[in-house]
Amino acid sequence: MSLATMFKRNSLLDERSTWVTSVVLIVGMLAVVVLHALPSDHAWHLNGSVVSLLGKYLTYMLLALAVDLIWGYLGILSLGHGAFFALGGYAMGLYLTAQDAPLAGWQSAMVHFPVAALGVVLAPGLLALVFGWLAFRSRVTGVYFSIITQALTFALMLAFNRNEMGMGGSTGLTRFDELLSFSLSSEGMTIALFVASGVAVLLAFWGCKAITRSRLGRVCMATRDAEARVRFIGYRVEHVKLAVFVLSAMIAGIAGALYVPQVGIINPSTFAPLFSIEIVVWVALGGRATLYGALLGALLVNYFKTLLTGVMPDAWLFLLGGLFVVVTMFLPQGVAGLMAHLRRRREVTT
């Protein structure tokens, strides 16, 4: 097979699976909203405790995008992206608690919900420019990388932790009642934050999408494969890497602004190095550089913590650990990795 036939192949490919993830999410929010809104003695209804549940779902889904487009297309391995999630958390959560009571200082402007959308963004976003920029200036990579980004969302749980910050200390944010003047409580705004979080997913993974086909994407693709090249030939590799950096973050940040509500807390766990972790393991388990796979991984995943931590909650922590070093052993390109290559056996075959 010539070089220019293989890459029309994959460009096919790329195409299909695009499409198909993309119909995958639309007709599986249909189907949600289709079965919320059946009769309550119906036998497939669902209630609004399910629909929140999958709504978180969706925001993970948005989280492990974020993490996905920047280690599995620009080959940085990011071990506090819960860090940036959380902050846009926070940002939504300080929206929330002044509609019930006012907030003090600075935190009196989060009552306006252009400001707090604003700060769902910026918060994320200022951070990573800022680290970023250190970071990669420096030209910090690989595992120094990693370490230095698990240190920081560390330093944040520390930090929000505490009284003084004005966040609620360890207990966090709760006890929400209002989103721009509708009841959380109320089935309507349980559908709505849900679809919410399901445009916001499909509209982040077309967006991804369209930055890995331009040549941005094929810009940090060479910088994951041979980052030493791409300077050569004059590449400001560091500016690469903090913009998409930046973008990342930003990402994550609406994926908790969009997770808050439905959960109805935040708090200083958010920040914890293993929930970090966790989001590396949905990717791994998924596949990195195809981003449905990401989605499909935090799925998964998410869905088995869901049922075995009902069933046996001192041994999930093991088993997550048990999976992605089998993930890492025998399926190194994950689930996706694995359909592609069934499905090219396929083809062989016939």
Given for the second form:
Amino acid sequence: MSLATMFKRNSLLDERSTWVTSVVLIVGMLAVVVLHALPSDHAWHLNGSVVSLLGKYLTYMLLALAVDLIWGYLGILSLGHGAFFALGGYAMGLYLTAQDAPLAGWQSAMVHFPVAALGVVLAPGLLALVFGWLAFRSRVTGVYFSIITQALTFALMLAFNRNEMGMGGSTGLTRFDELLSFSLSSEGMTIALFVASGVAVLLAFWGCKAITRSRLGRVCMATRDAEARVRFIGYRVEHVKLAVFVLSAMIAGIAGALYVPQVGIINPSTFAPLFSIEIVVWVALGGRATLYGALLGALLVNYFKTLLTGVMPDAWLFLLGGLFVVVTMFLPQGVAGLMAHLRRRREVTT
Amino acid sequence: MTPTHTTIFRLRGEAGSRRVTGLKIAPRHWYCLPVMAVLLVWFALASPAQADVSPQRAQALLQALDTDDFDAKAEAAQAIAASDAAQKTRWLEAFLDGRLGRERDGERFYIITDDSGREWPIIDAITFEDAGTGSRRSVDAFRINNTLRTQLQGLIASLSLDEGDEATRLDAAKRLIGEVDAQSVDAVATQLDNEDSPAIRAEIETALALYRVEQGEGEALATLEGNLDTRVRNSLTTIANSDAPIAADAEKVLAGIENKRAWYERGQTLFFGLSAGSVLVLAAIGLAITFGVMGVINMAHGELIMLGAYTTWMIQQLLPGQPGLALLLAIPGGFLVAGAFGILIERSVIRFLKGRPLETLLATFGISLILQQLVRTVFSPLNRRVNSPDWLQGAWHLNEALSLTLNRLGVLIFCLVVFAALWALMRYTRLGLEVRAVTQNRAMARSMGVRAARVDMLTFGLGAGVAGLAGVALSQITNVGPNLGQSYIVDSFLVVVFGGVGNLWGTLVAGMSLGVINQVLQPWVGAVLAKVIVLIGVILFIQKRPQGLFAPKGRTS
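Given the form predicted alone, corresponding form predicted together with the partner chain:
Below is the whole assembly, all chains and molecules, this chain first.
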């Protein structure tokens, strides 16, 4: 059975969670745009830095979607998704750097936006393809896969820290001026990047939802629950895994590309194993295999991170660590699971 | 007033010259100087006058140096070296440093004890009495050139052969290599005849042979065969590249030397590799127990290592000035502290997540974050330095090309001891038997009366305790900080997986080989890239052979 026939579409919006999430995302985005457009002395005005911050959250939400797609639906826990995010980010960073000063060697091609855009999806996609092909072919699963993905991102972090990589060494790429010949520091650019991130999240959400509801999605979930059985039925499990893994890496790459111009820097710390594992806790807190849970978790955790690192920086790691323990022990379904549980209880009592 | 040897030592220390040997006074012991000065004055007054040349003779010897002709200066220096003047070493050393000079408007000779400032403290060159201060305007320092400098170094080296203890004289003999010239060769040959110590004889023979080879005597090459001294190698390289008649022979000897050096360098690399590997093994072996035997992913393992290191630091704070005792106490201390934390983690979190490895991974990662931040809050985010006891400092010099750092050697031995103890524990004790039984077939073991939950707890405690031991060892080779554990966790997992899960021997072999491979790659590609290559290599290896180097026997999965 070819992959194309697995993409048989059902009606997307017949799940309540899907249209609620879509509506919330659209309304939220419009609200931010409107509030930003208010005169700057208005009490409800959102200034550019807040919009940028929200834009950053959106790229994290996109990244969380990518992780939920493979962890929630395929059962593959990647502890190296930060690597794909960072690769996308570096591709965008090279493009932005090339706008100021021409780069040498192969990097000089990155001055063209279409090439850079291709790099954003191809760099993480190819890495995922090679890595995934090797891993899934030899049936590396479970914690082994998690550990080698962590080793992968760790190795990349070390490599990108070297100046010889031509990626700015430990400082990374920074001091960007313009994107598509518009100044990055302008207000219009801030809101445009925010909207672009929001649209990307929305499209990725619908896309992932479509996949999970297609036959491909069903095969994924079957693989997650009983891999051997799916294989015996006749599916090429490693192909399914590889396809979804590569897609997930590409989404992560796009998230990274949207992240870089809004934050203004990309450096090897994005490859740090800690960041990759933080993504996993966003998804775990929100609730695996729901997609909207991943969005919710990324937003919640990062909002609290911003809040706490400002007020009491020491407490953040305590809270994050505690979150890991509490979620895994008491909230295995995450916030989404908790909400579903409460709703069911209410339905039973009424 | 007459000088004594001790006077010489004191002033050498004061001048801070690196070329002189004898008693070195490190900057942090500067406070000894006034005390010593008082003692020395007392000694100088109390000691009986020593057999010496007359002041007139001394004056004449120094007078001969006061010429513009460098050849005449060289002769004068020879004459001084050959004389009986007790001050001759001092004079030549000061001369070499450009600190020997003459009063501009008089006949007195001075030694400048410190020529760093504008006003120099000076002493009388003959009596060594304090002569106040001098400056560029009042004292003319004797100038020397490079030829003279080389000759002086040879003269001083052969003079130093006569004084001091065996180690000082051996040092002096080593310095003779390459410094022998036409004027001093006979004197050095005489030294050789009078010398008893075989080690010193060997060095003098090398020095003489090198001189003779440089003069074109082919027979002397035999003495230089296999000599590892850098100066010998440099001279031979020059000769081999020249068109001297002995060039071909010199090249042959040189090839032999290079070959020997290469072997020692390989030995050195192997040692560094094994010591790096032993660190990996120590870090991974606890994991081999918790992950390999119990199947529990403990991402907080690195932080348990860190706790062991901090325990060492704490104990050292409690026992100031006794780093050796503190270190010995830290071995059980680190084991117990890390083990207790391990049991706490097992009881409170891990046992509720049995059979859910991914969740265990996440929860223990959370614990690792909490422990890191705990250490940052309680101690400090800064790195702490743990002092090494004397017997772990310095290096063991086997020869010119091979020296083993003692702390790394200590860690290597410690690693092997811990490994042997652990292996014996798993093999011969009741606990080891029960652990293996529970690993192989939990249900069967339980029905035979093994309390599996208790075994789990103890096994985890054991693995955590060994992590603590790794921390104690690590504190001797690196600084202790909150991020200490994080840097080892990825490596440790790779070692365990590479070696084959559930196999202690596999962990040992894997850790050691990764350490050696890393060390072998380093000179070619640099430290970071070597690490990256090793990581990628292991990733590829696991793809090819997921069960690791040594597949577990029996029903472990």
